[in-house]
There are 2 protein chains.
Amino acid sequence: MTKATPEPASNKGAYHHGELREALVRATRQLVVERGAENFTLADACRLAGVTTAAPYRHFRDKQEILEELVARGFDDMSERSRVAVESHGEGTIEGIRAMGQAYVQFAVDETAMFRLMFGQNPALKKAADVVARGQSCFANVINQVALYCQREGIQANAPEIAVELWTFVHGAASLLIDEDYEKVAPGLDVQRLIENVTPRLLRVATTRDP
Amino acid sequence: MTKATPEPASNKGAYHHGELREALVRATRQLVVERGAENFTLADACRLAGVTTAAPYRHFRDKQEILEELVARGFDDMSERSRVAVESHGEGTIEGIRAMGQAYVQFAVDETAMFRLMFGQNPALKKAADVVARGQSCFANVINQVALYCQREGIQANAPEIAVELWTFVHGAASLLIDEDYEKVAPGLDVQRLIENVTPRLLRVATTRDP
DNA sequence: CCCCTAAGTAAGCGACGCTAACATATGTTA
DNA sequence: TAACATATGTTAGCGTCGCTTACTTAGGGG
């Protein structure tokens, strides 16, 4: 675990930092990405931002609250990725829905530490109001796309139920992938392909077997 | 976070504990179950076992190594549950395979802290040789049952591939359930029912829609 | 211009993981 | 049975962490 080296303070030499709150969130994000949320210390973020370890408490209640801020931003990122995936593959199409799932996994791969923070086991972190709201809005996108798909294809089905099934599968895939649990058992597994194969079945579409 | 109150040492008043290694593992398990692995401290385990905080280092390299021991035992428990589920529902049957999945989720519910430790993000913990071996053996059970099922039903399919799909779905369900991510979005969801509904489709069996 | 408040620092508390040095049991061997 | 070697405890202490209290400084409004 190497030490954090201070970045040049934006307000060099000044007693007041000027934008410490934002600087701390940036430092926290960087450290969480570099070393994982488990190994993140507030003290390191302070060193990186060039302030003493007492300074954050003027802007955040405690360590937890900085992480909440980070998690909320993470859901925004994920929503944006989801939106892009759907738009570029067609609203309410099976390809669009599949692309959403693949974007979910890709987010977990690209932003592993953030994903773990967002869906990890820290209960207090996830009960924050803005975190809950953003999570719900993320899932609402999935329901909407599935409902649209069912409507377009004239399929008689319960969209929220199907959305839950899709989410469950895709979340399992993302988790097992980034936690390297697949490696022990199915090394080299192509997870994007896995989702491609399973999505139709979860959408109640019969497919010919894949080679 | 309440303090741990010491259990009566097995070897009362003696300078040597007698079975400290085992006592520490027991204390660790209890504390992990009570407060979660994140909040577990070695010092608490020492108090519970009635020894000083330096004592564990005669039996374990570090805190991590006690947790490895715990994880290994967790996989044994899970294997056992899996075995029982299959035996009581029929080897190589769709019911047996479904029961395995449900047992997986039930384990996560009953032993949430253990499940999180076993599939959590601590990389060092999961690379221990005995942990890897036990995980593989657990998964091998699934493959065997799927292969047996395919053979009995005369289905031409890739058993490991199907097993991965089943594991993925069931793991996603367990994770989202215990992390209370479903609650925000689909409160009161019946996860065992969810698995019941999806298992046939993952086994490539067409089913009539569930009500 | 003065004063109030916002936002930083300094110092310190208790807890943690871990280590080094010391003490005491245990059991093997002469 | 006495002496030694080793296994297994304790005591004391280091550095770090999250967080609090009391002090200091900067900046804006009367």
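From a predicted model like this one, the values you see are computed outputs, not experimental measurements. Numbering follows the first chain given and starts at 1. By rigid core we mean the largest C-alpha set that fits within 1.5 Å across both forms. First, how it differs from the form predicted on its own.
- Among the candidates 122, 42, 72, 90, the residue located at the hinge where one rigid part turns against the other between these two forms is 72.
- Superposing C-alpha atoms between these two forms reveals a rigid-body rotation of the smaller part against the larger of 16 degrees.
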Second form
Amino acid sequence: MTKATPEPASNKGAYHHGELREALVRATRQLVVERGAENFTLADACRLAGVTTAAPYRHFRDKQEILEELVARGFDDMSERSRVAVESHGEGTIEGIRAMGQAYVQFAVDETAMFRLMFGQNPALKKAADVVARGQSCFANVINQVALYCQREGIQANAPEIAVELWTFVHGAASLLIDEDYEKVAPGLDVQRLIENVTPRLLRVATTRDP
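Alternative state: the form predicted on its own, after the form predicted together with another copy of the chain:
Partners and other molecules omitted; one chain follows.
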């Protein structure tokens, strides 16, 4: 079956300064979702946005910089989902930390193309300053919640190390889920329930070790 070609915008040259930037970001995101980041050109994004091929250079040096913007926004979205999850379940609680993990998995399911772009094999993209900063800020949310949990419970523990262990588990689960690898060994596995069950165990084990 032939994939339908996205309808381009019809307002070539009509965007105001800020609108042009956003139109290019939206068009690039749509193409990432539909084709994958490697399977379209900047000219494709221009056609979809309804602008000339010279237009992007008013805001971005190249396609790579637009992808950097997308990934940075992806981490912002993930951070916001984490914030809402914690707000709903309690700061520095097992329930809040567990909800953060479940929100992470749900992001991977809802935004699979973005998740793959954020954690894919593009070294230049991963090293971009804004991407690194926003990614670190996102992960800092996990560290902060673990640190608050330890403080509330009167536990002396290495919060960054525990946060890495939790992230390793949750990221692995999210990746296995969207790649459909669980279906090969555990068809029908409820990954959200897995996160719910395993997170408290990981916390208990990690916080009983010497800091």
